[in-house]
Every structure is written in C-alpha cells, then in structure tokens.
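Form predicted alone, single chain, as structure tokens, below.
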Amino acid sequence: MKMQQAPGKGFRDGFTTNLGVIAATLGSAVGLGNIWKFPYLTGVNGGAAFIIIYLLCTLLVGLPVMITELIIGRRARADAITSLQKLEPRQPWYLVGVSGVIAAFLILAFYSEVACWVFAYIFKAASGVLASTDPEVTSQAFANMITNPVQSLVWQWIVLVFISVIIIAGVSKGIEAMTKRLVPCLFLLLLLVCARSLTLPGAAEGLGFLFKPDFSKVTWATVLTAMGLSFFKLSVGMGTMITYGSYFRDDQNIPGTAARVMLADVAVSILAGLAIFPAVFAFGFEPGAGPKLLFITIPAVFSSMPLGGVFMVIFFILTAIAATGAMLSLMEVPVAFISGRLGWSRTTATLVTLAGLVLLGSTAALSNSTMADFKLLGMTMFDLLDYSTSNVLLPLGGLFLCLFIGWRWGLENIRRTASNEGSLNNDAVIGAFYAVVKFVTPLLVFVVLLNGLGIIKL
C-alpha cells in the first residue's frame, strides 16, 4: 500500500491506485444534484444550449477551483486548514481552510437528512408503499415521512453511522475501496434505467426536453444559473478536494484527473436525465424541480410502467450511491482535521464528528416536524444551513482559494506541483490554468457570490 509522508508524524494513508483516485474524487463530485437538478435545469434553460454554456462555465469556474484545491492538498499533504498554514505560514490564508471545514460539517448536517429520505425510499419502494400512479398518493407518502420526527431522526442516524463505519476503515481500505465498487455500480444502474426509460412509447418528448437546443430560453439569467451550477456541482469551496488531494499519489496527473472527473460528472448528470425525463413525458407527468421530482413524481412514473416496482428500487439504490460518495468526502474533511491536528485516532475523530452531526443534524431532520416553527433569520434550520453554506461559505472559499494560488502562491509553485516536479510535459495546460484562475475565475465566482446573496439579479 502506498502511504503519504507526513513530516513528524510517520505516514498518512492515501489512495493507492489511479482508479481509486478517480473513483473517490468522482464520488465526491457526484451527488443528489446530478440526479435531479442538472437534468431539470438543462430542460428548462434551453436543452443542448444550456449544456454548452454549462461546459464553458465549468472550464472557467468549477474546474479551475477543483485543480486549485487538489494542488494545495497534494503539495501540503495535510487537512484543509493545515495545508494552507504549511504553504503560507504566519498569514491568515488558513482561514479559508477553516471556512471549508465548517462548510463541510454544516452541509453534511442537512445533506444527510435528504440522503436519509433516499435510503428510506429504497425500502419503501421494495415494500410497495409507493406503488401508485397518483402523485397525490406519493405526495402524501413523502409528507408522512418527513413530518414524522422518529422516522426522520432514525433514518438520518442510520445513514450517518453507515458513512462513519466506512470513514473509520481509512482512506485506502474505506473510502477508496468503497467508491471503487460504488461508482461502477452507479453507471451500470443508470444505464439499466436509461435503457428501460428510452424504450417507452413517447420517450422522444423527454429527449427533446433535455437536448433540443432552444436559444430563445438563453438569457443572462441562464448563464448565471450555469455558472453557479458549475461551481457547486464539483464539490469545491468546502475543503473536500484539498483533503482528497492530500491523499493523491505523487505521480498523479492533477489537471488530467480533474478534467476526467469533470467529464464523468457531466456524463452522470446526462444519464440521469435520460433515465428520468423520457419516462416522465411518456406517462404525461410534468417535470418538477427538487424533492418533488425525486420523491413524488418519480415513484408515480415508475408505478405507471411494466416492472416499474423493480426499476423504482434500482433508481433509489443508484441515488443512494450518488449520495454516499458525496457524504464520504464531506465527513472526511473534519475527520482529517481532527485526527491530523489533534493527533487523535481516526476512530475517535470520526466518533466525535458523528456526535456533532447527530446533534446539529437533528435540527435539520426536525425542520418539517417538531422544529417547523423554530426559525432564525426567517428560515428553518434546514434552510439556514443550506443558505449559509451554498450562498456564503462555498463561494467565499472558492474566491479566496483562487486569489491565494493566483496572486500569492504564484506560477512557479503551481508548475512544480502540477507537473509533478517536471516529470509531466504539460506547460501549456498549466499556463492556461494559471491565466484563468488568476484573472477569470475569481471574477466569475464573485458574481456567483453576489447572486447567492441576492445583491445582483438578472
């Protein structure tokens, strides 16, 4: 097993194979947003036209920040906070890492609640509870679950314990081993559901919704949507890629790996659209965004087709796989910080993180029931955790990471790390990355921040 040297502290566990690196990093980038948000936004924002704009925005926003984080993590071989302290001692840049660790913890506190709905739906689908073509019935089933405080808490705890067990196993034997199995399963199950969806009568309308270019729908608001999506979908700004980068092998091609992860992430999103929307249109349902599509429309759609119960179970299994990879990377951020900084064992650091998530996560889990009337700044705890991370901490973290690597750390340090000390002939790629991350990406991320705060609206 290949370990990573950590000065003064022996060896750090790390990813052992190229496949493991790709699987873990892609598992972090792929999440629930791939299953419903990207396909839906593609459809309502011009289909193929939106995909083109999104890919361009990803090249200018999401991908440069991902490469930045991976470079920082691999160079420093430490957690998100310590990495920046090592690269720039006695300077406040480490606060960007602090923001990332806090963001990862807060995100997991509410994301685990959404994930628990997905895990619960695997069993609900298998039991036949969701077997109805009437959206009113599936809507009531969803409402019954999220407004039941016992169900919400227990399922959230089950999911958090499941993730904790994998984290305790370590980077190579836990995260890498699990994602190397889950990511291929995700693609296989997606292809299986796609095949069924595309063979339904009337599926062509769903394909048109996704892929027919409609440039009349493209506005500056569309560009802003694509820009924000390209930033949030690659798990950047929250310390996950710095942490995972610290586990990269010395010979890993960072720009190449990041580009492959980006393309695979887009592929998952498009496959999810192919799995969902042809079936949605084939049976005359209206596409909707968010939980309504995932937990209300989808069960009704699958209930309308032959062998729909089987494919419904498969769909929620693949959705749970997508959520698992994202949650592993989120929990690893605070665990890596606690174990590396305080010298605690990985088990202790994970259990402490788990305890904190159980406490804070319970406020998100109860936001639709016991704590529905408890609001701060006019928002439930679920919405507050979502808003504070997505609209404030993540874009702020991404912005200052770009400023750090582009304006403080400099081209020579970037070239040494991204070229693996000169062993890779990628000067042109590094030069293009440096120009974009120094001048273009910070400006665009700043626009994302202003839009998230409601300061600018197009």
The other form holds:
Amino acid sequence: MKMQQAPGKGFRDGFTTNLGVIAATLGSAVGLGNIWKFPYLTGVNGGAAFIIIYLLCTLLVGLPVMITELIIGRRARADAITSLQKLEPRQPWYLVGVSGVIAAFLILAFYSEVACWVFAYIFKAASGVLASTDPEVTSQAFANMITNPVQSLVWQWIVLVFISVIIIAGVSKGIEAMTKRLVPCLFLLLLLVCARSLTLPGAAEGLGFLFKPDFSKVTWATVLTAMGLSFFKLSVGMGTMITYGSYFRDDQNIPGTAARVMLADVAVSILAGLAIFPAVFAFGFEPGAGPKLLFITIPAVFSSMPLGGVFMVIFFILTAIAATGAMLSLMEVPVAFISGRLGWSRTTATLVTLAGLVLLGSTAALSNSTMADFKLLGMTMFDLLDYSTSNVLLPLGGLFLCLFIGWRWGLENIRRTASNEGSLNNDAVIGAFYAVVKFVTPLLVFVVLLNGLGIIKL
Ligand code: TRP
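Let's see the other form, the form predicted in complex with ligand TRP, since the form predicted alone is already up.
Below is the entire complex, every chain and molecule, led by the chain shown above.
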C-alpha cells in the first residue's frame, strides 16, 4: 500500500493535525514574554485587575489581529508578502508584509541574544556557578557573561544554528514535530516548578502580589501597556500568523483555534507567575521584570530553596523551550518568503536567513561589550531593535492589517474563509469579529502606535 505521496512539484508543506496546529501556534505565542513581562506587569498593575484588563484588551486588540492574519494566510496559502499581493494584486498592501519580514529579522536579532543567555544558563545552573543566594554574586555572574563578546556571540550562533536545523527539517517534520513534543514538556516542567514554589513557607505573599485585585493601580497607561503586551504576546503585527495560517488545514476552525491559543497563552503566563513570585517573596527578594528578574533574581531565589539547583536547571530548560517555539515562528517568516518567492530550496533560504541574522544579531550580542558606546537615537542596538519593533513596526503592521481586512476585503470574504466555506456554524462569531476589527481594533492600535512614537504620553 502506498502510504504517502512523495512531495513533488507544487507540493506545499503544512501542519498535519489539529494538535500540531495548536502546538505550533501556541509555541509561537508562548515565549520570553510570558516569563519576564506578563507576571511582573500583573504584579505591579493591580494583580487580578490587570489580568481582567489584559483579557479585555486581548479580545479587542491581540485576538482580532491574530484571526485576521490567520484568515489572510490560509486564504492566500503563501508567505506574508505574497499573501497580500495575491489578495490585492495591484495595491500596496503587500508593504505590510515587507515590514513584517523586516520586523522578523529585527526581533530575532535581539530575541535570539536573550534566548541564548537562557540556553547558557541551563549549563551554568547545572555546573553550580549560579548557586548563590546573594544577588550581588548572581549579578556579577550575569555581567561576566554579557560583557564577554566571545561568549555572547558564540552562544547566539549556537541558538541560531539550532533553530535553523529545525526550520530546514520543514514545516511538518520540523516545526510541527518539534513543538508537538516541546509544548507538553513546557507545561509539565512549569507545573513542577509551580508545585515547588507554592509549597514554600511564605508563598502566600507572592500570591497576594500576583492576584490581589487593586483597581486603584489601573490607569490609562496600564490599559495601553496591556494592549501593547497583547500584540507581542500573540506574535501578531508582522506576518508570523499569516505564515502559520498558510499552513493551517482547510478544515481548521480559525476563530476557535485562535481563541484557544490565546487562553492557553494566558494560562502559561499565570503559571509562570505562580512559579516565580511565591518563591521570590518567600525568600524576601524584590520582585522585578526583564533580564534582572530572569538572570539575577531567579538564580538567587532558587539557590535559597532545598533542591534549588535541580529546579533552577528545570526552570531554564522550560524558558529555553518557550523561546524556541517563538524563534521558530519568527525565522519561518523570512524563510517562507525566500523559498516561496525566489524558488530557492528551504535549506538555502534558511542558510541565507541565518547569515543575515548572524550579522545583524551580532550588533545586539555586542551591545553590552564592544558596541556598548555605539548609540542610535540614544539607544544601544539591542534596545533600538527591541523598541522599534514592539512600539512601532508591530502596531503599524497590525493597524494596516485591520484596515485591510475590515475596509478593503470585506465581510463576504471573511465569512467564506472563517467559516471554512460555510461548513462551520459560526456566523455570530464572525459578525462580532468583523465589527471589532473594522471599528474598534484599528482605533485602539492607533493609540498604541501614537504612544509608541512618543506623540502622546499617557
Ligand atoms: N510571542 C513571543 C513572546 O511572548 C514573541 C514572539 C514570537 C513575537 N513571534 C513574534 C512577537 C512575532 C512579535 C511578533 O515571547
């Protein structure tokens, strides 16, 4: 019996199962954002009050853009640029795709540097060099790593090559196969660390920090933060989801999948908060965010607990897994474009992308050493790559995608694609999506963009 058709000419790889689609898409959404952004922002912005606001913002901003991108991708079945060209051949909408491919490079250039610190920390934690309860000592260990140009570069290359190998293996045999195994592992490891953290004496204070609803801390700036976060979290605004949508099967329920991914992503963020903050408070450390939390506070916190070394290794493995799924989705954007458009093989396309990333990424890798004094617009390259994408390119891309689907493409096309040509009975969901994406989302994203550009200050 012939089991499988050999992939001949015209064959387009894609995700093969429902579980694979969820794993890959959730793998993209879950990333460093869940671990060093979301829990801390929740803690300082009113706990449960922030979680409610984030859910509302996601419903009105992140999720509609995600559904928009998935619809565009599956309808056109092509990369981010070609998809928009296929749907509107003689109009400049494809420039959104161009901005997306550029954004993928820029994000990966700094994201891979942070990710490589996480990978390096798995080994450092295992070797015992991070075993100190004194933040001064762990801070020194972190500084030693990031100010060392050779370590920064070599670890980044290792991570980029690792991602490239998976990408070369293909969409179903690489991305899908990998995330299908890694995402369940991530949940399991996260639950393990949660159990440890929550059973420490004094864990309750951390729970209070995370969950105690305090609406007096909620300001317009909080709402803006939540809207921006929903963008970065769900990997939207730059064509990642257009590219992944183009790999969805015809019978995949797009709004349903997007909603599930969004909820699972929030669950991971909350679990990450439960893994981190009860332990931080139990040992009397200061809560924080970003690199300081991840690479300085967390090693000291884990070193304070029984069996801390083991849990520290587990923690950095799960963070590395989270970053891997996100990086795969970022790298797939230029690779899909180059191989789909220029007709180059997937391997060549990946190697060219890798070469570009090694070059651009080195400016981020060296931002704490050789290039520390090199500043553009008052920022190091690392900060500039982060700022320009999160605050400008992603909202800009999201805004135009909403305008495209809401005002240009129209309800009939949306309905056909989002109902799988009428086979799903989801008219009400589509109607609500259409109203939001046409009127509400663009307005809100526009405010996020103005804020990102410094034009308004809340
Ligand atoms: N969502 C990921 C995180 O939370 C980051 C990420 C992956 C991303 N792909 C993206 C952000 C595309 C913006 C656009 O860490």
